[in-house]
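The chain below stands alone and is given in structure tokens; this is the form predicted on its own.
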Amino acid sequence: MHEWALVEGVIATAARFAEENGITEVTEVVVVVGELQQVEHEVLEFAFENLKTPLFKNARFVLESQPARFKCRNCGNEWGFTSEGMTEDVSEAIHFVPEMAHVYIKCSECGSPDFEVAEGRGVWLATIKGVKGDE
């Protein structure tokens, strides 16, 4: 399952912080989720609680949605996503590879295909809380 893979890496990434930076407990990790990911939130709460390693066994995961932004190349209009009247065909292709919205979405304004995602895309880490070994 996508959300899994992608809650494995948010691991790996954060207990690599925290070993390059001295953290021996992770108590708070904020994970961003782009709108574009489509991905299932209840899902990535499983996982996270389900995948933790010793390192994060009283952690707490936040996460926060960035909606998706897109920016007209064409006319300079700027407009937010919505999956409302996509197929599930659809929806699916852009969750896993968001690169697709340029197939299937076009300009609210003039119709062109031709915009940039400005904001909405990917999941990062935003904050990563802990007690460092000495403290």
Contents of the next structure:
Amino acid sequence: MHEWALVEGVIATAARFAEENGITEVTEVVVVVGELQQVEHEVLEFAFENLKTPLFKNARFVLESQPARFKCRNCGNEWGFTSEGMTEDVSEAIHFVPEMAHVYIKCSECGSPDFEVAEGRGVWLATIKGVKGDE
Amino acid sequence: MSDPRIAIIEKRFQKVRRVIAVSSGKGGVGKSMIATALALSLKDRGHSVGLLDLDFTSPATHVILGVEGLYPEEEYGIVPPMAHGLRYMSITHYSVDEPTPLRGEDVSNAIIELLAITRWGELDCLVVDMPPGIGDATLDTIRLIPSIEFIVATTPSRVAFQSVRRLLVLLKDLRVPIIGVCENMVMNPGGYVREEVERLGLEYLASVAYDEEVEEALGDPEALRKTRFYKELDEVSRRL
Ligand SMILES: Nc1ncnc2c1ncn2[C@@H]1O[C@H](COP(=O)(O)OP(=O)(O)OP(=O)(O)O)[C@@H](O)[C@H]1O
Ligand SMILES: [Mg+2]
Ligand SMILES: [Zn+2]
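Please could you give me the other form, the form predicted in complex with its partner chain, since above is the form predicted on its own?
Starting with the chain above, the whole complex follows.
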């Protein structure tokens, strides 16, 4: 996923959560990002510093990576992701739209494109920590 | 545990005044042709227009527009390239002409991702070319795109209209605005589809004739604009 879009989404989602739960200051957000997303940590941090609203003034932005695992629906083979040998265009296509993995990656055993991304596709907001304002 | 992509989608459509999906319960009835012609004609009327091709299995608008090798710009997200004056987004920017074998959940994820990263900017209208049927793509666009409206395409065939009717009933049940129904590839104008549409209390937008020149005009918007097909859709866009 595009880093700036991801951070925008995280901030909007966390801000909504904070509002619903009376949190007046967010201290930490933990985001889990699948390896397939190929997001760059520095870009994420930079985007967060630039996009954060006062609610996140002192917040830590924690990124956890989850390795990608593929499982072939045809032969049951399981394997991992590597961008080695991929052209820049292909790697970027998968970065922007991870489902493009089904276009460019084939089962390492039988060559089928019908595989499941068992792990490491998504992005989600795992935890938000914060301080509640006066009731 | 929540998906941060959903929260930005609404924001992405903030400055898009109208979103019109061209859809059908049936395949091959002319959705992509109608969507492209409507987008071009709205643009010719001076509106700022986007075109989004959401048919991952059979993307077609790039063929109708005659564009290839377009690549979106990266700027705090993805900015769709211009194609013949339209802000144009298609999976083919990334898949080129390779097959995209996606299952239901993958389709949903790819749609969410595209909607979340694409920065349309300010548009009078975004036309969406939908895949056929009432599967994940249709349900997701309805769920995710605020204030989406539908133009539903059919052919005169009763077989086509049976599927189309199911889509229309679904849209009504979901309280999604239906602009109307466009009957396409009409060879013998008759009243069947119009009657059925009006019986559902919906607007019958146009009877668009089967036009042999359409095939010749594929890939060439200038030639397309000269066809009877285009003129008939131009009339629909005038009334939008
Ligand atoms: N009014 C028309 N006269 C002649 N040919 C037409 C007309 N409308 C569409 N066609 C042709 O019919 C074919 C199907 O059109 P199109 O691809 O737009 O349908 P579709 O509903 O988008 O199909 P799909 O369900 O695969 O997405 C194309 O070859 C197109 O050029
Ligand atoms: Mg089509
Ligand atoms: Zn296999």
